[in-house]
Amino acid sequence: MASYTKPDDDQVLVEQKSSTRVIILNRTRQLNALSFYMVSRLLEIFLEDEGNPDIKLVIMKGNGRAFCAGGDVSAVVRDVKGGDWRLGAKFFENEFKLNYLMATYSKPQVSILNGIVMGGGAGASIHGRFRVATEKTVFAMPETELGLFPDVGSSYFLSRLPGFFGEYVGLIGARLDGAEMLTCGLATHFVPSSKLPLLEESLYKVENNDATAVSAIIDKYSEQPSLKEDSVYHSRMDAINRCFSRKTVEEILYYLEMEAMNNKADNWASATIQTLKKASPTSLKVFLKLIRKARLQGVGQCLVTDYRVVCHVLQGRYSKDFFEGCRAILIDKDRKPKWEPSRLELVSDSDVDGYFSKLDDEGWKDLELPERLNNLPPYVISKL
């Protein structure tokens, strides 16, 4: 990826206030899309800081008006057609590490999400243990319109929220506002943009890596937004649930349909059927199997599933939708994307089941997760 050639060091910046370790998000025209530059070197930070006992708490935010747009997924798929699709598995394998560590992380994480978070971003920051919104935060996993899938884990944090909102979330890529993610749980805390230095200037006294005193002084400068008055949380949970707690995506459609048959004067059932057809098929039938399967399992083997699927994908054996949606929305931008299989009913149930098994690739192997320490806090065990 443009990321193998000589990183720029500029892309992530690393300051160290008293025992507080700061890390900057730095690639502003590119809305900080983590490269594989930044995706190894913030793996490389936060292993050097779990160990380091002078850094009690992680500060991460980004620079200009994003916090990270997602993974630079235009530089996997160049790397891919360049001749070897294990380029892209190398991307995609640390920065699933990277999340792993930061939902298991000994130390606090203070993620400050004020402006743009999707995708890749969102695994850098929800899986930490403190989400600070904005009233300029803008939340969505895009990823089912791309050709590919909600991953970084997100299958984990998506099946945690109220009902059947992150199937939801996850299959529309449905865009929310600080007060939604605050609401639902995706954020822990909201927090007035301009009270964000004052924020920062606090957390810096940090003496030690107790995650309530932390919580404490965030608490100090948060607020209780309220839902706008067409939030979907605020107005559509009820109609969410009765449609997304299907057991397949057609059910989901079919169930849409007649919330749009039944309210005539409300678009929204109508539009939410608009942007499903619009997804990939395939995306959308893998990750309706991946939120169900993750509602048991734990964040590791999340990852461990999303690494599989991924692969799958780079290998492009059942569907090349990932390279379609990428070139329809990134490269050319026509926003017309063939998808094929074009059809929900010609993604078959044994091409799913195909993404979460093992590859036959010589060489292949799956996820190794990093190694984790002995005294984890309580809030992570209860991740394992």
Second form
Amino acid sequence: MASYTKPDDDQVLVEQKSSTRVIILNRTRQLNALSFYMVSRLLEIFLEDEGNPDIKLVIMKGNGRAFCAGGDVSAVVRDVKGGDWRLGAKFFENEFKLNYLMATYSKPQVSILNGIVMGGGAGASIHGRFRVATEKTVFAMPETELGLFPDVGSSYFLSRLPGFFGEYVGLIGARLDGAEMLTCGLATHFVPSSKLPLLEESLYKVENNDATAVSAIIDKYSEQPSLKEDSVYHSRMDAINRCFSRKTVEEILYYLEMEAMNNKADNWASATIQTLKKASPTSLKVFLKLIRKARLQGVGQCLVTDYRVVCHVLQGRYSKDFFEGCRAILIDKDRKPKWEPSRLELVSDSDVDGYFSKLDDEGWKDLELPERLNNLPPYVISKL
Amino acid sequence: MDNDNRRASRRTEVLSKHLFPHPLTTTALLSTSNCLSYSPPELSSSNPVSFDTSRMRALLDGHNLDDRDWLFGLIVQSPLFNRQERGGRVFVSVDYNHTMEQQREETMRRIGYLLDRGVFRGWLTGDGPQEELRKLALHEVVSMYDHSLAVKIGVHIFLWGGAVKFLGTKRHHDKWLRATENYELKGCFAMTELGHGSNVRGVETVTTYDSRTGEFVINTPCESAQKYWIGGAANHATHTIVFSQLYINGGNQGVHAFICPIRDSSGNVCPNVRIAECGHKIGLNGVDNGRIWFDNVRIPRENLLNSVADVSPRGEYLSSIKNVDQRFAAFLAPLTSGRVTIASSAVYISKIGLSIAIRYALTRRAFSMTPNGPEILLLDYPSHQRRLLPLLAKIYAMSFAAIELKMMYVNRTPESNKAIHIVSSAYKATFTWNNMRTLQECREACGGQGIKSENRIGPFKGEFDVHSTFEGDNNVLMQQISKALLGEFIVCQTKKKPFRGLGLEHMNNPAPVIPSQLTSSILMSREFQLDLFHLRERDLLRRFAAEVSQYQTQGESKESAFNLSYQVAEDLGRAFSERAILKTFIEIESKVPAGSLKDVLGLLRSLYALISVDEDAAFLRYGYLSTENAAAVRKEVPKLCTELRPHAFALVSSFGIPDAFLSPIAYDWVGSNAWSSAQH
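So that was the form predicted alone. Now I'd like the form predicted together with the partner chain, please.
The next block holds the full complex; its first chain is the one shown before.
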């Protein structure tokens, strides 16, 4: 980890307000993108606090205009290009362990999503018990345009969204606002940003880790926002279910095209097709399989699967789209990635299956999930 | 002493609570809680996952895993499938409070949804093993949701559509196959009559040909000839296949199949057709079984399904198959696919039952060993292990055998048809009987919770009971196996040629010798297990042949000799099935590379073999095992159960059944039964 010889302690600010732990992501220039240091530090804090009887509640938030814009993948790419993909895998290993810990945490986590929440940022919040959206929230899982796939265990929570909205959000990288997040269930509450300071003050007074009591406090500041007129959630759910329930990405595209043909006045379907066509064909197919498997799995298994897939991505045997995507979007910024294979029909099922197998690489092991206590609250047990 | 002290202090505590009652606040309840809590088996160190469950699942499902997962998702994500949230998880199942009529309408709505999502695409118009395997996999998933839905689809596509495809020719295919796949019509299959079920050749419906108009005339001559149990007939079907005796110029040409419309597109019953309801049933109430009478109904000559035989416009009977027996066998071809799907779906239903009962047994406790000690998990009782784990081993064995049967079926050739008939009959009977037994044991193993419909096992007992009757009564099928084996035996004896096929090659070798003293390592060896199964099968086959021939020398007819030898016939049918299952298990196991997965398969295979031996008195009755050796087998069973106990969780997880298809008691049954869960 050559790039982290001087860990920047400021990247994660940690406070304690009576029984409440407050964690502030503070890497504002990078929109709080999670560095290796941040992921490791968060893991440390969560592990320590779990056994600390003085901490009853965890608040997570971000400084600046983002909660967290994702994992710092360009650093990972630098590491992998330096020669050893296993170095890059270490980042994901810690990140996914953190995701699992958050998903199965015995104390309520309240994430205040007052700004951008993407990729790894979603992983660091949605798994927790409470997610507070505001009018400034912008949510997305944009990985398929990067040649990656929605990871951080997102296949677990996306697959549990109503109908086939999860497929839509993950394949398209669709942007959702706070009201949409609340309606589909990604957020548990909507609080106007002006009321956040008061909400936090109230949360500091929490005396035990009873989630019902925490929920009641947040309820006091919550509002029922109305979905914007042209929200997909509102007007497109039928079309989304019709198209995104199909067996393959090719069929999804076919049905979107039918949708576009039958409804020429409206450009939602054709815009959706354009977005799909820009994404890495491999990423689309891998994610579709991932979310379909995820519906049958608990959150731990989802993260183990994510880790297998991401290691294959880093190892680059089947495709190097992730490096190409990072080049085109993050490094050269020409936004013209050359995907390989370049078309959906060139990505074989057996290559897609390959991403889900154990890696044939000496010393490689499946993700080992942190051990959990036995007295977990029911909302955690239901995720196992 | 220590114990006495503890008891004394507990007593003091109880007394002091009586004397100084605490106000009953929520926090007090929570903090002093001695209540049972649900401990997820996923987190328990007594359930280590020592092998790759996704690889195990791939072995168990055998094919089309992605298609299965897709369909699981289609069902779980749609509001049409009665999603219920319990304890933070979503479960799907039919609404048990609904009436028969409501269930039937829901079945049709679900079919409409699956149709729209392309589930049935290629089920009739597709060809080749890949298409067939996809169809079988998807149908298995449907049957795990609801048997009515699976049967309703099965009747329309496999029976009606299958008859058109296999018994019809191009003119029928062009007209009906795609239309059937798209549900432009709804087909049913009128074979069984009130007076004739398994004996299809005896049906009394009569069809004659009228050469003046070029029409067939179908008639129900008497009440016992009414078509009975016709799935789809009572409410929805627009067309039916009719099995009927065909008379040409007064001569009976045997049973033939015809297409006959029974309702118009608005659902009105056609003239000269009468239809009545079969009434409420012990299961499958989402299927509209009906009774049909034909009052000289006229249909065009082209509606005879004529791949086997035809009638010319002038009324001449034409058939390429002159032998009446062979002709009849050809007409029953569509039923083979039914037996294959029933055998396989019985295995999947047992998997659901076992997943629920074993998961429950890994979380539910009862009784302590010591006065203040913790209560014991159900599955830590050796007796509870003995009830469930052998059934688990059997279902592993039968999963592999079901895949083998499906592969035989989809790769069928004219030469393999006989073997498929025999194996599908054997497995259909064996797996469906085993399923009923498994469900009953699982129901009891869940105690009172097994009684609740939402926990699925109870309703399954009614729903799947019919498996032992339709597409061939199990007892009749088992007798047919013995008959067919005897046929092979006689041919090989008289022509002095070796046995080939049906796994009977072992008959060509000298009889295996069973060691006089069976040690654990011998009992666990696959060579020994297979030897013992071979010994039983070869002896029973010879015994059966001898008994039949003895009755014949005493003057009995061949048929009567068979009927009198039914006891050995039953033993032989069982010996054949169990040997075939064991052999497939060994083949699967041998392809798995050395490692933890192979090791656990070895344990399961041994438990399957030994429990089968323990349960069949034939081994003692006919002396294949000495009483000492039979006792050694019996003693080994609990040992194997103990060895499998730590794997039980991983073994049911490997079934790959989504939690939504199991039930609340398989998961957090404290949470799902909490007061707060009852408040909405």
